[in-house]
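Let's start with one chain on its own, the form predicted alone, as structure tokens.
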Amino acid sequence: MQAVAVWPERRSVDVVEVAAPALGSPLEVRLRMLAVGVCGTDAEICSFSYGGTPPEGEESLIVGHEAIGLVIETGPEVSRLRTGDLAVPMVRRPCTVPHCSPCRSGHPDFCVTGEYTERGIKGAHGFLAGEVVEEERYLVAVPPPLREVGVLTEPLTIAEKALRQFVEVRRRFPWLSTASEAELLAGGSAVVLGAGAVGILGCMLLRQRGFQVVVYSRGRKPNPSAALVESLGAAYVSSEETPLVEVSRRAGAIDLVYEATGASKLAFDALQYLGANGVFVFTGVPGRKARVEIAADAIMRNLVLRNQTVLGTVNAGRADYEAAIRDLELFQAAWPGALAALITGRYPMSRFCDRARSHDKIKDVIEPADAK
């Protein structure tokens, strides 16, 4: 079968022939891969600047971490999945260090050692292949109506985890300690930085939960991202036309800033406009660039005097994957066609790096040649 693999030492990414996988334990599942999304992490793998670390003792890594597949075989002890089911695989795997409480408790997205592995990124082969074998515990079932858009599950988990942490931070206030999630989120104001797939999916989640949302991104209107954002009932503002201070005036007291660009200068500029008791969530990983100047004194003053919280969030756990699938169903019902519009192209394996590096997309997916 074919797969896409990266050789970091020789700095190449190629479509290769590899042996089809076989079940190795009674708890494993074999899937035919239907679609694999490409994102900024994949662009960095293709440029050999981040990720792309092969498994121990191997020279290459099969890439791809945003995926959906069709179950074609199950081990005898698999209980939740059946042949013909759709499933999304999780990305991160726990480290083996005994004292890492997050990993030992099933939450490797909070790993404290850094010795975790990530399929398609770090130390474990990914999903951009004709077939993949995975343990059932790392697979989440997907309803049939989500077959064409289920590949968006993994990028949505980033927002799911961010919102879950936002709720917990809000509960630190004595007058909200016993409030329901709906009460904590009601009437919230959010600014989303970036109108790529992660940003727009974050916008969808926040709108679905009742937030007023402004999406702040580079492109001038009209453009496909702006049209999609506005179809959700959110505002789209171009950074090429409007300064951040105007966004702050439009949004009012900003409860949440959801950063989805990896642009550090923009992020720290936006941090200055976070409201009292607000939460700023970083999701992007900036590349190695020149130093940027930030208003450090103003940021520090606001954090202290306005009781603000800044947090970073990476990858996601099983609860976030399950929440993402439930919310994809809600998004389909609320905004028919919006999820499909997020996927701007479907391409063969040979286009992986080309599409990962491209800027003329919201979300592109790669379809293995034998996907049906």
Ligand code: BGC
Contents of the next structure:
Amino acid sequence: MQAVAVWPERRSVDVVEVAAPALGSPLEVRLRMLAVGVCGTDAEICSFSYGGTPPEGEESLIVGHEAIGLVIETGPEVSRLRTGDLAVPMVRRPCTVPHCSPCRSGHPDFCVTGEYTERGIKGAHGFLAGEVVEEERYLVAVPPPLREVGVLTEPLTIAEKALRQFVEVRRRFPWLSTASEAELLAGGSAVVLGAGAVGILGCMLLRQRGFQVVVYSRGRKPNPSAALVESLGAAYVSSEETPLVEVSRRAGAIDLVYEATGASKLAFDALQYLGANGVFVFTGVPGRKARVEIAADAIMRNLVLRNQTVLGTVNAGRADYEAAIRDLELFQAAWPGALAALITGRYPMSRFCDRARSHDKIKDVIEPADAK
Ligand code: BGC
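Following the display of the form predicted alone, present the structure of the form predicted in complex with beta-D-glucopyranose (BGC).
Every chain and every other molecule in the complex is listed next, the one we just looked at coming first.
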């Protein structure tokens, strides 16, 4: 079968012929991969600046971490998935260090040792291959109506985990300690930085939960991302036309900033406009670039005088995957066609790096040759 692999030593990314995987334990499932999304992390892998670490003792890594596949074989001890089901694989696998409580309790997305592996990114082969074998506990079933858009599950899990963190932070306020999740979120005002797939999926989630949302992104209107954002009942504001201070005037007191660009300067500038008791969530992983100047005193004053919280969030757990799948169904019902419009192109494996690096997309997906 074919796969796309990165060779960090010789700095190349190629379509290669590899042996198809076979079940190695009774708990495993074999999937035929239907679609694999490309994202900013893949762009970094293609420029050899982040990720792309081969498994121990190997020279190359099969890439791809946002995926959906069709179950074609199940081991005798697989209990929930059946041949013909659709499934999305989770990305991160736990470290083996005994004192890592998050990993030992099944939450490697909070791993403290950094020795976790991530399929398609760090130390474990990914999903951009004709077939993949995975343990059932790392697979999440997807209902058939989501077949075409289920590849968006993984990027949506980033927002699901972020929102869960936001809820936990809000719950620390004594007058909200017994509030339901819906009450905690009701009437909130959010600014989303970035109108890529992670930003727009975050916007969908926040709109679905009743937030007023402003998406702040580079491109001027009209553009496809802006049209999509506005179809969700959110506002789209271009950073080329409108300064952040104006966004903060329009948005009122900002309860949540959901950062989805990886642009540190923009993020710290936006942090100045976070409202009282507000939460700023970082999700982007910036490359190591030149130092940037930020309004440190203003930011620190606000953090203290306004009881603000800044948190970073990476990866996601099973609960976030299950929530993402439920929410994709809600999004389909609320905004028919919107998820499909997020997928701007479907390409063969040979286009992986060029689509990862391109800026003329929202979410491009790669379809392994024998996907259908
Ligand atoms: C992936 C996460 C991963 C992170 C850091 C992101 O692109 O969506 O699953 O944890 O990169 O490697």
